[in-house]
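So this first bit is one chain, no partners, the form predicted on its own, shown in structure tokens.
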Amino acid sequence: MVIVQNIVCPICGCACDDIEATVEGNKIVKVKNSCSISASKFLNFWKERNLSSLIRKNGELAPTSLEEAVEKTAEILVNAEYPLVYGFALSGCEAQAVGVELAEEIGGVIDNQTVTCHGPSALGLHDVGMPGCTLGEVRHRADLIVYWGSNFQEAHPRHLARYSALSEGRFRKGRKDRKVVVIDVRKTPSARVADLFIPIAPGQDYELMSALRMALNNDEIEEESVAGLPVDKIEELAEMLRSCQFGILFYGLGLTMSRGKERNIDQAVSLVCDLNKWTKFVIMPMRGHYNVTGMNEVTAWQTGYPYAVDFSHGYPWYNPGETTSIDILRRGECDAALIVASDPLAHFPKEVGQNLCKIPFAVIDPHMSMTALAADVVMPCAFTGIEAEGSAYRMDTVPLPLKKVIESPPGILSDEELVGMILKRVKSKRRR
């Protein structure tokens, strides 16, 4: 029996780094310090797993060798005029870097799950910046914590206890030293643990933030209510925000994927900037996949842009709405794809998913997802953070090391190795 400590959790953007696993016979039998979602992955990841490379023959997926799967994938990508490389939010930064290189080599598009979650956060960052901090600073200093459009109790179960209101910091000793405000369209489980829950009308986040900015600047709000909230309540909330010593606004998909999109983020950042005239206030997106932040960082290192990067001109080109994977597939422009550590058919709009199924594409994934079942080539890979080492970026852009806890099954390589093999084969074909 071996006990592995200080494991970084490969689940959500919290990337908790205090997980402890008990290993017996190359199997994880016990997990400590984890949430229920994390424990389920560590204890059950090996179930219903695909351990064989597959290739579609006569309309059916049939077992094949890894070499043939790599060869077929390289052939699909090299023969395409406008290929897409998509995913990597559940991969380590090392695999992500190889993926960007592959997209550049084939003159295609590299995109990731940001397109379906926090793409507007990236656009808002371009427009007005992002006054942020680390989660450690929140833990030690924040006395007012606002969650806007984020059901953290179900999406990020340990966020409150590890980094937020229930954490014990140097200057804030716990729940009694902090106030929690939840702003959402419905009373979620997160709202039930807040000191103040503010229900707002759906799709009117921008209007409420505008009203809060007006209240902060002592401008008259002529309406009796905004976003379903009476003006006197808006003024009380503005005063609460202004009178704290260190405040943070955590926001989720309730802002990024509702009406307004990146304009919501522009306004949220502008609200935080206004608050900094009176106090210290910061803002942070509640990222979902454990390394989607890392994919944005890695893509930005190598191309200058965080997602939706088009190499078809021979240089990086970035124009969300034009170069984003969903838009490319919706218009029917993409003619091949490589999907890594993602299941777009389960998340993309129906029309987009149908167009993906019309083109040849390969999938690298440990499980047989909905997307893998429709693919032309399937290659199983090791679970990064459990069976393979790597690195990941927490939601506050702090990099953390991912540990190898157990050995992967015989013949199962990491996604970094698989994408590297495809890249090597692509280069070989292109130089003939």
Given for the second form:
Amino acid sequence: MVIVQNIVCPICGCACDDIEATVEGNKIVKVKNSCSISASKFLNFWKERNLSSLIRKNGELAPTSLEEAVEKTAEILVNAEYPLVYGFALSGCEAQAVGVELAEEIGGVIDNQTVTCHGPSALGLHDVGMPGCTLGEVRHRADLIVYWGSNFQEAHPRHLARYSALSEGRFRKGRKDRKVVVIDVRKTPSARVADLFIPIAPGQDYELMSALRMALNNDEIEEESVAGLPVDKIEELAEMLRSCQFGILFYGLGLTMSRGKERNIDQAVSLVCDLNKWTKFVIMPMRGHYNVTGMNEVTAWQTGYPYAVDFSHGYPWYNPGETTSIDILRRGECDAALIVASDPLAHFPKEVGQNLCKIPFAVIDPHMSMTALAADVVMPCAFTGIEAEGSAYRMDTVPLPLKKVIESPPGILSDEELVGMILKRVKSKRRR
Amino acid sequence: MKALLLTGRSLKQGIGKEVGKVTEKYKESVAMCEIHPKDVEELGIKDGENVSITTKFGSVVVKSVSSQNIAEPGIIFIPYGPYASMLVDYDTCSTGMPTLKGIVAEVKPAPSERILDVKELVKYLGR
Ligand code: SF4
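Write the structure block of the form predicted together with its partner chain for the protein whose form predicted on its own appears above.
Zooming out: every chain and molecule, the one shown earlier first.
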């Protein structure tokens, strides 16, 4: 029996780095410090697993050799005019870097799950910047914590305990030293742990943030209520925000996915900038997958842009709305795809999924998924952070090392190795 | 009944996806729709009975779950996943981001209709 300590949890953007696993004969039998999602992964990931490469023959997926799967994937990508390489939010940075190189080699588009989560945050950041900090600073200093459009208790279950209200910091010792405000359209489990829950009308976040800015700047709000909140309550909230010593606005997909999208983020950042006239206030997106931030970092340091990068011109070209995977697929422009550690068929709107089903595509994923079931080629890979090492960026862009806790099953390679094999095959085919 | 559809994460969906995306546990966690208790009454259904949800973009049958998480009547919630994706707006308005929250939907009782599994949804998408 071996106890492996300080494992970085490869699930959500919290990337908690204190997981402890008890390993018996290459099997994780117990985990400590994990939340229920994390425990579910560490104790169940090996069940329901596909351990064979698959290839579509006569309309059905059938077992094949890894060599044939790699060969077929390379053939699909080399024969395409405008291929898409998508995913990597659940991969290590090392695999992500190979993915970017592959997209450049085939003159395709490299995109990731940012497109259906915090893409608007990137656009907002391009417009107005983003005053941020690390989660360590929040833990040590924050006395006011606002969660806007984020159901952290279900999506990031340990966020409150490790990084915000319940954490023990240098200057703030715990829950009694901090106030928590939750602003949401649903009374989620997160709303129930707040000191103040503000329910708002769906799709009216922009209006409420504008009203808050007006209240802060002593402008008259010529309405009785905004987004369902009476004006006197808006003024009280504005006062609460500006009278803290160190405030943070954590925001989730409630802002990025609703009406307003990147304009909501512009407005949220502007609200935080306004607050800095009175106090110290920062803002941070609640990133979902554990290394979606890493994919933005890796893509940005290799191409200059965080996602949706198009190499079809021979150089990196970035124009969300044009080069984003959702738009490319919806317009039917993309003619092949490689999907890595991602399940776009389950998460893209139906029309987009239908178009993906019309083109040849390959999937690299440790699990079978809806996307893998529809693929032409499936290559199972090791679970990064459990069976393969790597690096990941936490939601506050702090990089952390991912551990190999146990060996992967015989013949199961990491996604980094698999994408590398495809890249090698693509290069040799293109040089013929 | 008319309603505004929200999609998002749930703890069960988080746990279910880690067990496996083609497992019954995952299906149970995502093939469901949280409805305000008053709306459940208005629909004349029993909590847990199947409902069909239709938007401008598609239609799907899921299980109803009467939920206090819904702040007010007229709002429904389906966790991210294959079922919610059948109903959301593909138009990104040139931002790259589809609209996944705040979609007008019609909810109807569908006690005798079946919830498709992930394999059937793949067929429905064209494979
Ligand atoms: S909060 Fe997120 S990173 Fe932390 S243990 Fe839970 S799933 Fe893992």
